[in-house]
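First, one chain by itself: the form predicted alone, in structure tokens.
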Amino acid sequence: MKECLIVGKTHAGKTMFALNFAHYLGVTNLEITFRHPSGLVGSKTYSISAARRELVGAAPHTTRALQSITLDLPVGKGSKRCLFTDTSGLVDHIHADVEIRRAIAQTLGAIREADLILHLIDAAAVGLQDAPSALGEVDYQVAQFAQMRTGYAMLANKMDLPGASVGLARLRQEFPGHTILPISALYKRGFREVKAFVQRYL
């Protein structure tokens, strides 16, 4: 089964498009499976709603471990599974927690290792100012590592709000020649490409 990393920075909405998009795939009720930087597994049933609740904060570094759900897609007459894996939010310093820098180390291991990459960056923040201070060198160097495999795709998310068109277009600007794919993650728009863009490579 491939495994699909969903990254990027504090803040870029991961987390709510991981759930809403296992909703989009018709899952009302998921198991997701929580891998700790320690080596500890465990794993917990939610409903969608409660899932949102529980693991969708607004402080930031709310994931603190690869927190995966399995999905299946169609795929020409059947379907094929994948392994949906949300990470912790990637900053640009050196994080002053130890427990988030274990945590922000255990995404970029898994980045290395991963079959596909959705790459999300918020597009309203990129709107409002030039894209190399909204993005910052984390995205950029996840962008350059990743650009360089198959199944790397950005995902300009935050689509619904202010100044997003104009982020947008500055990412493709700044990224051109890779796959970038406009979404709101919190309003489940720009799924359908998503979906289309992971069968690809399962």
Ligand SMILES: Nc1nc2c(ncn2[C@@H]2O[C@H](COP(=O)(O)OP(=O)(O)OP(=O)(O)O)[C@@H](O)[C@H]2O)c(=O)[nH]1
Second form
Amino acid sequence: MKECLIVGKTHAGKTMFALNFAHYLGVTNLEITFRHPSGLVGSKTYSISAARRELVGAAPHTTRALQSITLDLPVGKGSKRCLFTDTSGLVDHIHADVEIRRAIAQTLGAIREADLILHLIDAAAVGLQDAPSALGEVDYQVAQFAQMRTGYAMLANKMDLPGASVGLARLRQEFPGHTILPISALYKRGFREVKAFVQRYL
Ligand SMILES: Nc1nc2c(ncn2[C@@H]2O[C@H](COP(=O)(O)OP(=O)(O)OP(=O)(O)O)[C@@H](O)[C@H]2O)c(=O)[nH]1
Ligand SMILES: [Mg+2]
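The block above covers the form predicted alone; next, return the form predicted together with this ligand.
What follows is the entire complex, opening with the chain shown before.
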């Protein structure tokens, strides 16, 4: 089974995207497998609303493990399974908290192994500043690394917020030649295009 990794800076909306994309594909009871940086593995079943309540956070560094959901996507006359894995958010600096550093190291390791990468960026935040300062080094590094692979797309998230369309234009200018799909993880907008993108690589 192929693995599609959801990466990006902390607070970009990765967990919201993972949960709402699963819901968009018709999943109402989510079985989530947690792989912790310590090596501990466990799983838990959530309703979509409980998952949003418990796993999406208003503060940064909410996710501290690899959180995977198996999804079936229609391909041709049948369907194909794909493991969608949400990750701990990245930061530009070396974080002071050792637990967060370990979680970030786990994300970076997973990037090397993934078949497909969806790189979430908060387009509304990018719209507020110049792209280089809003994006930070880590987004450029992920884009540069992932660009060498076939299954890579940037998802410009939070398109429902003011300033996000300015952010999207900046992203397009900054990363010409990349696939950039505007979405709102919160309102499930742009998900048809994301689904079509993923289907191409399964
Ligand atoms: N307006 C708006 N808010 C969003 C959207 N997606 C996520 N958010 C909000 O952004 C915040 C962070 O969302 P998360 O999904 O927890 O972000 P994350 O990237 O998983 O963050 P970490 O786990 O810390 O790396 C939450 O307050 C969400 O409600 C969106 O499309 N639009
Ligand atoms: Mg998260």
